[in-house]
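Heads up, the chain below is alone and in the form predicted on its own; it's given as structure tokens.
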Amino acid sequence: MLGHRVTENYDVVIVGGGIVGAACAAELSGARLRILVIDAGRVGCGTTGASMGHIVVMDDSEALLNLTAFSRELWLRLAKDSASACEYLPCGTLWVAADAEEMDVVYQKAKNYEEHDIAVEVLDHKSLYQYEPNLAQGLAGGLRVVGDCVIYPPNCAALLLQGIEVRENCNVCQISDNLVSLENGSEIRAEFIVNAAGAAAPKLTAELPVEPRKGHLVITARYPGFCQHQIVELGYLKSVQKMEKESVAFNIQPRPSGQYLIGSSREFAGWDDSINRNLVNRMLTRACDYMPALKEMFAIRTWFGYRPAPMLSCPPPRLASGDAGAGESKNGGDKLPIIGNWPKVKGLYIAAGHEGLGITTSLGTARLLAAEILGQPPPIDPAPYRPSRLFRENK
């Protein structure tokens, strides 16, 4: 019958089948709730499928360090138990310093990590090349973060969703009080609704300050042994912070297959669905500046995704040392994800705004969200990530 609404009932409806939504579903599944995950496409094939899968502790701010360190701990447990399915690679992260000024950043980062019991190793010029001989000559040194690792995000999303009801190629057009309305005219009622729709989350929660920030990846043919670590230039932190229209930074990731993922680019271009060839060329040129032998390698695929960038106006948190750190963005926002109850819609919870750290922080996000929904003690302080901080300036 035309216009007829079929009402279904679940305990939890999660909108978004990427890594964040999948993690939330897996975490809540232990509470014996009836859960439905809805995705507009195929699970794990949106931003999750255009991600590097770098599990990394970031010290931009105290709150970000706490969330990434806690999340990395969860990932190490999961990945080690399911190493083959996750394509787990315990490669560590190597932050590369180009000059003496960036070595000062290395020492500060090392201090921050060590104060939080994160194992690191400061590398001088000589030891840098002992670890990675294919780096360009003349670099000053670096910082090796031992416990960081790499996983394959689409496989991990599928693993997390095992045994959970999933509805793919299903478009949600509205979220209201305890109600999810679908494009086909049907409705689903739920006590708890989680908006984990990534960069598309503001389409369903209008006041959510998240914008798509497009990023490209290139993957090579197989060249086993070329590099051993996830290698990132320290200038990467600047490219993340600055809310410029376009930026690039060197980032390379080894894959268990012997291939290498090369990044990264950042671009505010709305929902433009074309490859920005000029930006990709800049990205690859930057990569070759740091690893000249890449010029001799074959690239077999270029693609892109949309990072959900938080565009917040609330003041950034401070590191324990009192320094602002890289968490302080050009627009003054705290650069933290938005996790928790959305007070303007009954039963709605948000898990959004993770930018380029959605893979790393997905498991920690899920623990925080599940603790709030189930009325359990939070594993870390949830206050820095709560949606309520978005409305403080308007009071």
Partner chain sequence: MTRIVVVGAGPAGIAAACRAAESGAMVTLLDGEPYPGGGIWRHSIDYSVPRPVRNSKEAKNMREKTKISNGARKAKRWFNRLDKVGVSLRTSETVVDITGRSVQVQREQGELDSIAFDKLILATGAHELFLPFPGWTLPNVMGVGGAQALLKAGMPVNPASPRGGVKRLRVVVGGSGPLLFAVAASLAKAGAKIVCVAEQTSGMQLAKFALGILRYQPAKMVQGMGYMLQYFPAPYWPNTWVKEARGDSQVREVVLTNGKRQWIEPADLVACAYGLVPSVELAALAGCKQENGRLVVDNLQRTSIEGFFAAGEITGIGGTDLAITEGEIAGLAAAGKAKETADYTDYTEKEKKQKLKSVKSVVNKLIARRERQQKFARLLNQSFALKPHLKQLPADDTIVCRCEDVTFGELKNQADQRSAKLYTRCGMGPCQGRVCSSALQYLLDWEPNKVRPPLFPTKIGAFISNTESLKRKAKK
Given for the second form:
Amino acid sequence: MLGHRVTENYDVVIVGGGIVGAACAAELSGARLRILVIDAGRVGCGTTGASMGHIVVMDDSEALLNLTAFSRELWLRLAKDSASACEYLPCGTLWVAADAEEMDVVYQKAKNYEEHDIAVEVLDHKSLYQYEPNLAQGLAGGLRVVGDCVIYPPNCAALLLQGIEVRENCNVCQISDNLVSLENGSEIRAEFIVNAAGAAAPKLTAELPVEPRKGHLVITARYPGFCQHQIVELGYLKSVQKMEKESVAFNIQPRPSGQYLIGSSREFAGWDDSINRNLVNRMLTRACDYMPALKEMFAIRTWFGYRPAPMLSCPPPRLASGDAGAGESKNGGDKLPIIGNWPKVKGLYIAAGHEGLGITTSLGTARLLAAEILGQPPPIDPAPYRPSRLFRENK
Amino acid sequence: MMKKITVKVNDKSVVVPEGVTVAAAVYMAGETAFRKSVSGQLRSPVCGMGICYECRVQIDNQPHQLACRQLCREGMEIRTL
Amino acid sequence: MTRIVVVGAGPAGIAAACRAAESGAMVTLLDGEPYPGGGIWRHSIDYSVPRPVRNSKEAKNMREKTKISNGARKAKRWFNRLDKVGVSLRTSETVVDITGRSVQVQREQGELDSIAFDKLILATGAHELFLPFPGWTLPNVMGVGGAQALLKAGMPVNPASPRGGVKRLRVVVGGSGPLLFAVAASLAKAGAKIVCVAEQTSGMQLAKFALGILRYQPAKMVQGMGYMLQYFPAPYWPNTWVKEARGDSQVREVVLTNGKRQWIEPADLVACAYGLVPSVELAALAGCKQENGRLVVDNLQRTSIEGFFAAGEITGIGGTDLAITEGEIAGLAAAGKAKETADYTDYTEKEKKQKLKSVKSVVNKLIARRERQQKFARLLNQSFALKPHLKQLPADDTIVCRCEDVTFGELKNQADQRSAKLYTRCGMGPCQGRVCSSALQYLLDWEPNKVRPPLFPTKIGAFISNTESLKRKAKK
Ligand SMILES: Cc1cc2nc3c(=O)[nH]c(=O)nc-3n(C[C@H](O)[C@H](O)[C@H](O)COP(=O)(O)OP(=O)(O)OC[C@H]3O[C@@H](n4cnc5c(N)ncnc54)[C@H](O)[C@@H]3O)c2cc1C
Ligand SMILES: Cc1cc2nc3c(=O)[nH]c(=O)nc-3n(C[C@H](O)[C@H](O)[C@H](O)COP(=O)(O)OP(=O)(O)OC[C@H]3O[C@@H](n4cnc5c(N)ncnc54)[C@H](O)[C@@H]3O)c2cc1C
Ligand code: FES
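The structure above corresponds to the form predicted on its own; please give the structure of the form predicted together with its partner chain next.
Entire complex below, previous chain first.
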């Protein structure tokens, strides 16, 4: 191309100003590095601006529990200093068990959480309704995770980016060895490049096993006091794990405004950008099964976002070319984000694949990534999230 | 003669001609403020046609009802603010 | 039989429904208001039945019981025509979503119903442009059309005073457009005391407009003079606008200005709006092409989507007569009566000629009429074009988003409507930006946000009942 080429230099370029990119920038900003955050749109207006902002400890696996618990601690610290900017609501999570079988899951989870020093309260039938009288009759009980909370993701992204150089409406079209190429033809050299482009990350890093998993939300008008917790059905866990094309689970979040966000749906539909009415209706039906009084409430808007989901079955990336032959990726089933150095491109680090937990895990992710870049000791064991776990060795 | 019906606005009985809107009944009851905004300001209808949502009142215990779009029914209980 | 759904029962929608039904189509005419007629005709015929009508026969029965007001002869003609052709008229049914070839309507009780169509005519009209000025959120500050609608629906302007007798409300009418005249007149007629009419456009523009009316629509001039005489001697000030409204629990006075000096007038009610903006939300949700906030249509009122037509203010602000003509053309075209030459390929040459002659003569006449009326519409838009100084109306602490109480100061440094929404909550409330984003489009040149379903707040139970009823239908 004959266009006028400009080459700039930075120490760190972070591609993506969602919550993950913002957190990474904030974490690195203490280190006297020249940092630039680039976003194709506006910061915090991607998946981050479409999500719920539930900060939640999940115990699906030891590694997920470690990352979410560590991240939650960081969130509580951030919220303590800037509660109103974060729209922090210390509402806790209430996992609802529909029947005796799900109650068994409650006891298991309680044990698991307690072993990791996460405060929980097991609720029997009676105490469940004391906390949330608007739940449908006939539920077995639940688990209350006291320290979980709710924040407002776009504001948090903006807060984290305060004082950091940001370039908006600027599309990155390629990342190569220590080089970021922009759509406008100019280039930026950087010692460290972070791909934090959310569900679009694989467009910039070939073979990165991440794909969009669409989720819808519905927001209600204001009805203060209707529920006090982020309430999630235990069946949610099944919905997350299920790899079928579409699934729904009951999930409701009180907003400080007295509104409620109702979720959740999961769907593999690529970058389809229409509201899936059928799925929204299923999602709302599910919500009304758990909270029948919702039927009388007004919904004022429906929207969706694309979770950056780790792909479960894809051929693993190869370190060296030549060795043909398919096979399941090593991460088959670990469902963890991808955080750390990407060995195939010089200076490239990945912070992507956070799926439905990226708001929660963004702060922990940033700590891990910063430790790796700055050569400091990692705050928790980074191995389970490292990109290298995805690669098949070529022998 | 036009038929009259009785509704209650903030517990006060008001007799209105059949066919008028809830908004009209609120005005006839002598109220000018229909709702409190999210920062506590008093508000009243602006568009009169279901666009602005400033005329929201509680009707028969149901919040967020548009006063300009609903007609009075005998015995209706309307609450402002 | 072609199933045609017409959304909006204003002049355009009624004309479209009539023409389509007369051409043999099965027509359903929907409106979210309890009464048909749109902003202008809704109460020109005094219905006195306390419930929405379900069909045009009911509407007819209602009307026969009551007398027709003077200015409503044209309305009466069209209502009568509507009665005759057997359109299924459904009021208090708001379209909240559109998918493929069906619209979802919410009834007053909060249920949803799906109505399938082969052809759709969008006649959703326009709403007023409200520009925020200090004090515009005080009770009893309302729109111009808003005051008209509320008045017609029963709002008293000479309420009984607590001390006995009646209190005539003092009204300041402000903003821009010919509606200011009409509304001041009807308020005066209902017993209000008009303090003044403050029109932002200049006397020169008004004079040009008056000459134009004489040329294009002399009847309108007579009507205008009528209004003048009716509420004379209230002053009508060109080049004047409401700068501020002041009061406590409601408005008490306004500050007016002509740019050089400002003065105070007493007011118990302020009716102020700066013209109309097309209500394109439904069309946008359907994906119809727009330009400058108007729907793009071709010679036969066809939108960019096959089978979707549009008529009336949604295609641009042009007044009742133009809306009717557009409606007629859309109705004929949707019913297949305004085919173009190419559509008659399976006819013999002779048949084709005959067909074209009869059909074309009606359509051609309408198209010619539309052209004339569009000239008037252009004059209207030129004469009342908003002056740039109105962009200075809001102060930093003036609320712009009335649903979420977001001030101009919070908004003016945002980059666009979308970040304003996410970072300030502007446009997140139940009106979904219908009021503030039109204002911000004018004040800051912001593109409005994407339209999402539901178009209007909808009961969650309604979504579900709709799913269930669809399932039942599918089983049958
Ligand atoms: C409905 C829904 C509900 C959710 N609820 C929760 C929840 O309650 N709790 C929780 O923890 N998580 C939740 N999540 C998940 C969470 O939102 C995501 O994991 C998280 O937002 C991902 O952040 P991100 O920064 O990686 O992505 P994004 O926020 O999408 O940021 C990526 C950024 O990269 C930019 N970008 C992309 N490509 C380019 C390019 N080529 N050049 C320049 N810039 C580019 C984009 O513009 C975007 O701003 C939810 C997700 C959804 C969809
Ligand atoms: C915690 C939380 C609470 C919320 N509460 C509310 C609430 O109370 N009320 C409410 O209304 N919303 C609420 N929202 C929703 C929020 O404001 C946005 O509506 C939502 O994040 C996404 O909306 P949308 O997809 O409809 O996009 P919009 O915000 O409407 O914007 C769509 C964007 O996409 C862009 N776009 C469209 N087409 C294209 C294209 N082809 N290519 C590129 N760009 C395109 C447009 O330019 C526009 O900027 C809330 C969000 C969160 C996170
Ligand atoms: S007055 Fe605007 S919605 Fe009722």
